[in-house]
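The chain that follows stands alone, in the form predicted on its own, written as structure tokens.
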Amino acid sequence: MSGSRALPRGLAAAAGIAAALLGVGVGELAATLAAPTSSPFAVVGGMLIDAAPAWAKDTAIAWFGTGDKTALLTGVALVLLLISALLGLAERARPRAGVAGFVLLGFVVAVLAPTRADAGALAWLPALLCGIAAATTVHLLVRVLRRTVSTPPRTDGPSPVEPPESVDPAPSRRRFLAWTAASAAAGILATVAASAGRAGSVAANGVRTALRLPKPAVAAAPIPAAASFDVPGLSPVVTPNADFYRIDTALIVPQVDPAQWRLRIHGLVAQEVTLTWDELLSLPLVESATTLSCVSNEVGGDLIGNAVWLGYPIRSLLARAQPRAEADMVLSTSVDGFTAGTPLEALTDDREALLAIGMNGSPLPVEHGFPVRMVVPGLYGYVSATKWVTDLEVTRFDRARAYWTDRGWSERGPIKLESRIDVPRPNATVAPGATAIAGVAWQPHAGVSGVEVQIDEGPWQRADLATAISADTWVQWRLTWHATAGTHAIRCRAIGADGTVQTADAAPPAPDGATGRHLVTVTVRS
């Protein structure tokens, strides 16, 4: 048996995995120091997000919700570990085959990195260092592994040469295992350190922490006490920042230094406008409560939230630019290249479409768009709620395409009339007698006038409706149910301000938002 064939396959695969872990750690550290947006994982994940068909994205959000990015990165990591194990086996079979494989992987990602919208001058560097580090490590580890195998020297004749004394492989194997473990541990620690370094970015988090928001020229009206029902488990009328849903295409949250932030308004306008951070802060800001919803939200889903936003009306900025008569759309662009197409009328009518800098009394969280994002009542986020926004192009729907409309979603995205049951939870067991049924209902910019509840196949019963903050926000509702023993189906439907009743026709989120009525099944104890 040849020496290479005698090498344990499992240990060779382990060498490849350890080499990959060390390489990734080197690449992630390099990204943190030199090119924060070009982490090898972010480049590969971003390419997969952009290349994935719409159904794949929809499935990921439906399965994992706001954990979709974690799921994607976990999948990328598992595939990388599998490829790395195979490259370790390749290095075992033929010296430098695994080396070539790692170098090739690093080179390919290094070539792709500069093509990303937010790539810097050194975007290629992290992936290249990742590939070189992994290639060097797998070569060294497999070479140490070879020393654990003793192969008698080859003889060409029958001369009575005494076979050499067998070499004890135990010390060499222990050395191999120690080096492999050390490489893997170093890679994991480097990756953790890199992630912590990005999370502690001075450019964004440091400035945000020190920022004191200016007082609004027009403050939001106080939220009336009657806007909230005291029902345990019912969604609060204002969603805390930490609980607000996050769905976007950014695997690494952009770190934008407000001092460097600029907004350009151009396209079909009489005059281009450029706005700096200091100029934005000096404008008369407006405070307004608005409910945002993701178009991927299933009936009864939680990809929706309500917040009090602070910002400057976009219609006032557009008035400066003076859109031409033929314009009907504004294409907004994020610093990471994401685009959304918003109907021009939704940015120039009487709704409080804001260029927002604050959320619930605090500067925008970084993951929610700091320093500046768009908030537009009445439209799903994919056509309106661009985070880290830096560009507004006034154009036409027949001339420009946005990220999600290019993937089959509808152009204008008005939020559907919907309602949800928060209490009791699906499949809950409740006590007989007086039981609260409660939830929220919404149709931002149109408003809700009522909610009705049906128990099993019984008549629809009118629920109590809390006082809505405005037509741009959701509203709480509740009904007291005298529960009887057994299993029961509870449905709800909202009634719009114009008298429209929420449809019973079930439809998936694509291409313009889910429809149907939320159903919860509960068991009442006997």
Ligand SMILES: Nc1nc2c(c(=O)[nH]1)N[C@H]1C(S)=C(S)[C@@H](COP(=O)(O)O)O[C@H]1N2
Given for the second form:
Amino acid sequence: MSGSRALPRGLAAAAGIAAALLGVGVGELAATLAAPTSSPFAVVGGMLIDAAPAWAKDTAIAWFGTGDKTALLTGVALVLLLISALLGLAERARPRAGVAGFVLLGFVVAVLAPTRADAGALAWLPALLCGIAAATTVHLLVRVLRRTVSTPPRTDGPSPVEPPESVDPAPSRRRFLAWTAASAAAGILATVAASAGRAGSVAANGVRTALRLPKPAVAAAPIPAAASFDVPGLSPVVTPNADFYRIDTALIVPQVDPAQWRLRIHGLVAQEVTLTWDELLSLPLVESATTLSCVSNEVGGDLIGNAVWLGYPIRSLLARAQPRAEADMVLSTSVDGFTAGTPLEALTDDREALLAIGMNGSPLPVEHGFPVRMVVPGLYGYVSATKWVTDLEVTRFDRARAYWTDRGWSERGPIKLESRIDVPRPNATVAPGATAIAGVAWQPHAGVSGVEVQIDEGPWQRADLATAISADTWVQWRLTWHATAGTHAIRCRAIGADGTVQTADAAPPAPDGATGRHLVTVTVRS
Ligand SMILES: Nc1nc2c(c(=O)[nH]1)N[C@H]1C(S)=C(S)[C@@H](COP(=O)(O)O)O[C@H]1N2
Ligand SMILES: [Mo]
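May I ask for the structure of the form predicted together with the ligand now, the form predicted on its own having been displayed?
What follows is the whole complex; the chain from before opens it.
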């Protein structure tokens, strides 16, 4: 009997999947030991992230929010499982076809890995080992599978007239299943061990915990009590670090040792400047509250937060470097290759644009840019808030392009005037009578002078505004509503410091930030 035809397809696919799992385990282990930023998953995921156009980032964030990375990696894993099942089938149809497929996959990723910005010298190794391990495994497993059906012709049979003894395939099948399960289990174990090892050896976390921030030369004024309304469910005026949204392209959070950290300021400058961590700490640091928003924040969305940052004014650093007259942009680069293009003016005017090392009284959390990031009042994060920053190139908008501007987002990204209803929650059911409607409003750098609320198609009513920390931060607002039975639509709109009314025109986040008015529908019991 001919081998392939009788081989169950399902088992061959299972062999492919088990081989891939073992390969992934080997690749992840190799990454942890030799090239932490070059896990095959991180390489493929990172390339997909970099290839994504504006609408794709927008859709991913709209669907998955800050879980966009988990969603991406899950997607990559599912595609890999599908491909490996197919390679199992290929190996069944034609010995070594699956082997070739896995070797090719590993090879392609190994060639791509060193092109990533954060690649180390051994970046190519994990993917190569992953491919070889998967190829070897699929070959061996399918060979065992073949034995479950094709048995050698019996030349020493007892008697030619007796019907050929039917070979019992059960033991070899059991052996196949055992080996397949063992390969899959070993792969999963290795992957778990590798990620645990990576999490445990996160160097930056240890250094960060031991660190004590210097006292600011200019401390932020204490947050006035009048900055906060006592309304349950209303966003706190200062967002705790643990609740602060996180958006970046890093699948593996960059680990930067402050002792090795350098910031180079160069380009169109009279004087190149290099700054070390110790030098930065010895400078007179400033504390300042600034609201940071992501351009991908939808109307009513939560990709926004307010923190008290500790850092050194970027304008003072640039004053040392002395930008040339023709310069109009600073291209900041992070260790992982992300770039942002910030108008030079926003970094040299009187706003508190900081090279920040502290966030709400502690060193920057690793995922928020430890040890050093930028924070610029009034600009969306994608054009200003580079985390893990190591390089500032003074240049021109017509000469340099940044990460997101290369992908269809606008060159300039001033944060738009917006407001959000936090209380009541969308689709809440509330009791009739006096009910608090409350939220936040912002236009960092410019400031907000008022908020108005509309119930159904009624008149716009002025809400109470809390005391703003400064024009750079969002401000809480509140209105007492005498709720009557039925379903009601609540809308809000902010009034800018200059009297501008927040627009009703709805625009999506791409290419330069969403607009429109937040609408919350509630049901009031009778
Ligand atoms: N290195 C790096 N810095 C980055 C990004 C990034 O992808 N990589 N994303 C930017 C974007 S789009 C935003 S909105 C802010 C978010 O900062 P947070 O994660 O601390 O809230 O970081 C900015 N800085
Ligand atoms: Mo963003």
